[in-house]
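Single chain ahead, written as structure tokens, the form predicted alone.
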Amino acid sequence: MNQSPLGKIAVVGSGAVGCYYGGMLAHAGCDVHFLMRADLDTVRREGLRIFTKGGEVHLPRVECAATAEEIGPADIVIIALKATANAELVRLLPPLIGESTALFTLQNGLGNERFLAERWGAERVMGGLCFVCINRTAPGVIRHLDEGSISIGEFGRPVSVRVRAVADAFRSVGVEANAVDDLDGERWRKLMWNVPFNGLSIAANANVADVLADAALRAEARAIMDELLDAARRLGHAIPDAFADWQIERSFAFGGYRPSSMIDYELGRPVEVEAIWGEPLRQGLAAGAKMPRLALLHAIIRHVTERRALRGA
């Protein structure tokens, strides 16, 4: 293993997201521990491949641990669980962290920096947003659709040392990072595209492709921005419309892409509907944003994804 300025790195979720940023970073000579329950055997035995649109990267050997406690403490903890497993968190962190411990989470949604920082201190807390369309499609088995931007910064905080060094070592095997100072904000311009398509592909049961193709559903998405450019910029964030149509205009190459809660919730499986719907509904509303087509939306994935859970999927 060589040599890395970051540390050792534990990563806690290690789905498509998890996998794929740990596993990018590993390509580049980190230290990087891999906490897997589904994958462990797998991984073990066959490594971890990485299917990406300039060729496969496979990992032969990787770290990976069955417990927090094989693991021990980090430099750095990636967290990319859904927000959804947060209380779980409370369990698995502790092995993990040491006395200059970073938690970096890659969590959609907003409310996840300040949910760790209440507990383990703000100090500690980065934050990235991973513009990318990734699937896992068989254990060990990672597919890079596309995009593949990453946004880190600090919780509150601007640019660090340590966000530098995370970006460098994307950037070394060609994953775009950029170090950015108002994470807060970067978390509203991802909201731009998970709010309307992720609750899009539940309300009405179609894929990326499906909304772009219906007129009145591709309408309703781009209003939906509207009310969310509103909100980000009555709490400071300015984010200039351009954004929210380049965000439709780019979604066009994504083809017949099931977004993650589509999936989430065709395969039974918790949703994160506060984080990704009702936090920025409730901060939109406390800053004086009028948000009527999020409220409903939010109504509905709230109402479908609660009465699935009651079915027992």
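Now show the form predicted in complex with a further copy of the same chain, given that the preceding structure was the form predicted alone.
Shown below: the chain alone.
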């Protein structure tokens, strides 16, 4: 397995995203090691099963470990923890990092590449945006509900050899993968949808169809996108107005889709408040953008999620 051009890959955060993307790389012949807790024994015994629209990928033998020390230094570390758990990385990552280890974050929102870069060096950091809908339905079982794609790029640099190599590995097993020069710009484009729709799903208890059917909420979603457009442009990402219009238009096809944050909030799971709302707000304000709607939305969401976390504790 060590002949894979990607070398040794470690996956930190073996939930649905980590198991799916790590599993597909293992399926492509890569040497993938999963850091696992709850599912460790089951996966050691039974392997990983990934159900996609196209069929089932069964990986009967999967390398997995209970500690980062057992895995040791890797060539690429895939990071798929929730952004709310980033503090754990300070303990989990060091045993995995060798001289030229790449840190490849698949986390949502803004600020995760910067978190890694500030602690382990910007040159190591690459990121991926996952456009998928996947669930972990049982230990070692991943159900891929909708076909998705991944956009992969370097942190603050154009596409590199390693980015192309990772994208090629994904493509070799049918995962649509794009190498992108402006990773941060891609993140802002994705936030154009997540900030209003995930935000109003919590603040107004409204799924996508609810937002679109209420003329005032739909106008607010579009106005929030305008604030993000202005911020992104000030930060050097030239996103046209038509992109925001398209984000609204395409959403009509989503029906009553419940954004992931709405499900997380209702189930009492951590919500990635700072990655999705806080960091875009801070970056936009620092760049001179006015973001009154995002400021209010962020304050509301942070308050209700922290309050619920306190009640749950």
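Computed from a predicted structure; not experimentally measured. Positions refer to the first chain, counted from 1.
Assigning each C-alpha to whichever rigid part's superposition fits it better places L191 and L106 in two different parts between these two forms.
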